[in-house]
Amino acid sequence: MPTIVVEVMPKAVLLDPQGKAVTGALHRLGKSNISEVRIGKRFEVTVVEVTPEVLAEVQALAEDIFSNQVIEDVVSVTAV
């Protein structure tokens, strides 16, 4: 069966504290080079089959039940 993955994002503006812990983390492991860590969350939805309005449809999810709008954002709904 086909899945779509919906990523969801904090917004860029907001303060990360898991990113900031786990950036944290890679400088006290000797991982200079990463400047940045930011963490979001991944959603894989199964279907029946895909079609525009499943995609649809699954964004709406997204929107309205995945993610909290005020403080994050639906990065991409992908058929994979």
Contents of the next structure:
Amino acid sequence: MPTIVVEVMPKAVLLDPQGKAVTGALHRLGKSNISEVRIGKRFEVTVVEVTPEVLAEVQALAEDIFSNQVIEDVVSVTAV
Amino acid sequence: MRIGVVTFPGSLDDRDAQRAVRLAGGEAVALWHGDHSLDGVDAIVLPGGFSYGDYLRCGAIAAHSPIMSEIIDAANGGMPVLGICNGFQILVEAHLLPGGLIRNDHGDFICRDQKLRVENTDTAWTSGFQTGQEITIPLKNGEGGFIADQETINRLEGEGQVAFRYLEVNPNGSANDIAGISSARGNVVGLMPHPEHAVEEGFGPDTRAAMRSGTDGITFFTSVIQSSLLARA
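Okay, that is the form predicted on its own; can I get the form predicted in complex with the partner chain now?
Then the entire complex follows, led off by the chain already shown.
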């Protein structure tokens, strides 16, 4: 069955403590080429069929439930 | 006064909240997240814990649980609702309060007796305090950083909707040291620290008088009972 992938990231202007912790760990390992890591979420939504209506429905879900628009952005909603 | 305390899968402090209600002189009514009944209560507490394991985002799944549709209607109708810690996260995810809670800026879970300043006594849950009063109640969270866009922060500050501010230490990187906020009409209040853990001598934060003797949290519950009695008079 086809899958729609939704990617959500913490808003760029906000602190990403999880990403900050990983960045710090990489620096402690000497990975000086890596300046920053930010961590988001990937949702794989399996659907019966991909239609414009289904894509719009998943887009709405992405904005209402998969993300909190106060703290996160929906980066992409893509049928794969 | 009947005060409902909602239990979600993963609620930890529901019994503590029920006990706080009883110590304040109210009748504690256990409510279940999967029901659609508020059982005739006069006010509601969303307790702390890790509803639905904090999966997706803290409070996000609980905000869509069956009983929340009744709670959202009741809150919009003026019923007093208090969200403590995970309950605060549920309130922002349900859009009953603005802003959001993100992981603590230092990345660690924190547990401490936290000093707060009461900024707004014009809410259902804070009317028993004095404006500017300093209180100490326990705080324990991993995702307690309050954030909102600048316009929202300005509105909260300008309209007096900042109910509590952290004193001495900002334990989680919250904007403007905000520990708790209220809705515009003051019936809905959310905060990260736990008033239900400071309601009885012997079990609360340490004070200068004696260890574990802090009871500043009881005023949340006596306030809502008192304001309800005044509203009926």
